[in-house]
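The chain below stands alone and is given in structure tokens; this is the form predicted alone.
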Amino acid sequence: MKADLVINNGKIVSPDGVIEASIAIKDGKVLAVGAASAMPPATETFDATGLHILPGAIDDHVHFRDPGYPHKEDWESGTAAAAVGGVTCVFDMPNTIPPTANGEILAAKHAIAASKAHIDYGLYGLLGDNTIATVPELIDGGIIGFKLYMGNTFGKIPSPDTGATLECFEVAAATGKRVSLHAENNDIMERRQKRLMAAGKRDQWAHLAARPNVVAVEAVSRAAILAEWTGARIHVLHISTAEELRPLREAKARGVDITGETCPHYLMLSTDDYARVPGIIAVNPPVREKQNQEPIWGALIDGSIDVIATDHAPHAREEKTRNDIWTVDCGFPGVETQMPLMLTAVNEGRMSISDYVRMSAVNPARIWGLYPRKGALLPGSDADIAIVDLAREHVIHDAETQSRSKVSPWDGRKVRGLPIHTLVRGRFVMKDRKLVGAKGWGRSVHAIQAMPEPKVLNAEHSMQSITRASA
């Protein structure tokens, strides 16, 4: 059999180690991995001498703002940024205009993504008090999972109260899909923000004061209990505090199907950066005090936190540089810079390159039912590949990034380790640090998702059961 492409002389990285080997690709999939002499003849060969070959990163937390906010980002620019960042698959959040709340809106969003995406993708469906009834049509329309906003953030999606959250978990549990959570206590935040505004507090520190660590700790604890009761699968997004780790670890120990992620800004930035980039650094949850960093690093390395993602949340410069923090749009781009930042941590000895592959590719693929089709470089896997130069030094400049948003707290930061080439299903989408290929190559991964069978608990106490009409 003749391969389409054979990549020679690279160092192939898995969660178990690094081997010097070649990789053959046929029809968008990995055909073989092994010695160069064992590779089949190929239409094309590629020399990766001195480079590491990684499964492309899967970012399960991006906001591409399309439809609704095209000046911030759209599917073309967002997936271009991902491709240049070594990311081969993204999951997009539902807080667009309109929110991804029913089958019709979901279908329209699928059409937009399919026409513009450079890389593969999944779409979240919105889960909340007002969308419980539309869960079946969201499932039928093709979603990767659900997003539930326990706390308010950009887009002002209503946060369900605890009773509604329980019902949402009951409904989601029966589908087998995982629920990603913005885990902050909305009642606490709204009360504190109202008082802070009345007191004239309008700087970056006021934003932090409105969202103390306890809002996250309480929300994670509550979500874990509700998931344990219902059997819902949950994923805690953007872990920002050391205190969240206790309820996360305890729930895992009890057998709750709970996973978690953090982002580079919670590992590498702190309140020490507030004066340098006020407003620009604003994100929900906020970048917190430095003492949170080491425990989060430790949890990421020991596997308590499963995934490194970005919460890529682009905005225009004028939306990030207002003087009143309550009018600043929270979030900043990250899908293009995540891999260089984390490879820098590899070079600094924070973790191994195999650790990075585990948290950036293997774990998200497993959690979301895509492994080993995605997240691996094994025969039969999709040939989603990031070819990186661990020795390459680079300075991040917002103006040079692919995102439409040219403002982030990473501007001017030096990194060591850079994706040089990116392939999605065997095709180069970034080559020699340049975007190549046409938009529209990306496709939805929902059709290849294979989640385990649902494990519904306490169904006899669910809202559906207790309100069912008597026979």
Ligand code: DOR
Given for the second form:
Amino acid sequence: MKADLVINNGKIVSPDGVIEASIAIKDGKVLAVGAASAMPPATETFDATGLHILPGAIDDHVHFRDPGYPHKEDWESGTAAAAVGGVTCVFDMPNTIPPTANGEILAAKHAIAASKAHIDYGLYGLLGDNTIATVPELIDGGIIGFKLYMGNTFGKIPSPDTGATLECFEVAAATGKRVSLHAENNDIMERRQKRLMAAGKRDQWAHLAARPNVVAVEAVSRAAILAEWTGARIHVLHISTAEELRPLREAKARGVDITGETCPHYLMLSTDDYARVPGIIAVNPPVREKQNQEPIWGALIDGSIDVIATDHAPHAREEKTRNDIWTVDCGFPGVETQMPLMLTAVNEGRMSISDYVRMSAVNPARIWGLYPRKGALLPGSDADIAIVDLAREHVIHDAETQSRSKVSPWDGRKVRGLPIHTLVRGRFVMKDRKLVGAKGWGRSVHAIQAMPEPKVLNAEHSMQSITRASA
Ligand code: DOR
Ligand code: ZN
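Switch from the form predicted alone, shown above, to the form predicted together with the named molecule and output its structure.
Now the complete complex, all chains and molecules, led by this one.
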């Protein structure tokens, strides 16, 4: 059999180690991995001498703003940023306009994404009090999972109260899909923000004061209990505090299907950076005091935190640099800088490159039901590949990035380790650091998703069974 492409002389990284090998690709899939002499003949060969070959990163947390906020980002600019960042698959959040809350809106987003994406993607459906009824049409329309906002953030999606959250989990449990959680306690934040505003506090520190660590640990603890009761699968987004690790680990030990992620900004930035980039660094949950960093690193490396993602949240400069913190849009871009930042940590000896592949590709593929089609470079896997130069030094300049948002706290940061080429299903989307190929190559991954069978618990107490019984 003739391969379409054979990549020679690279170092192929898996969660188990690094091997010097060639990789053959045919029809968008990995055909073989092994010695160069064992490779089939190929239409094209590519020399990866000195480079590492990784499964492309799967970023399960991005905001591409389309439809709704074209000045911040759209599917074309967002997926271009991903491609240049070595990211081959993203999951897009539902806080667009309109929010991804029913089948019709979801279908419209699918059409936009299919026409503009450079890389593969999944779409989240919004789960909240108002979408319990639309869950079946969201499932039919093709989602990767649900997003539930326990706390308010950009987009002002109403947070369900505890009663509604329980009902949301009951309904989600029966679908088997995972629910990603913005786990911050809304009542505490609302009350504190009101008080702080009345007291005239409006700087970066006031934002942190409105969202102290307890806001996160309370929400994670509550969500873990509701997931344990219902059997819902949950994913704690953007872990930012040391305190959240205890309920996360305890729930895992009890067998709750709970997973977690953190983002580079919680590992590498702290309140020490507030004075340097006020407003620009504003994000929910906030970048916190330095003492949170080491416990989060530890949890990432010991596997308590499963995933490194970005919460890529682009905004315009004007929206990030207002004097009053309560009017600043929270979040900043990250999908393009995650891999260089984390490879820098690999170079610093924080973790191995195999650890990095586990948290950036293998684990997200596993927990979202895409493994080994995605997240692996095994025969039969999609040939989604990041080819990186671990020795390459680079300075992040926001002005040079693909994202439409040219403002982040990473501007001027030195990194060591850079994706040089990216392939999605065997096709180059970045070559020699340049975006290549036409938009519209990306495909939704919902159709290849295979989650384990749902495990519904306490079904006899669910709202659905009670109302059915009394009907
Ligand atoms: O800072 C944030 N920005 N946190 C979120 O949860 C949402 C995001 C956004 O959409 O801008
Ligand atoms: Zn987010």
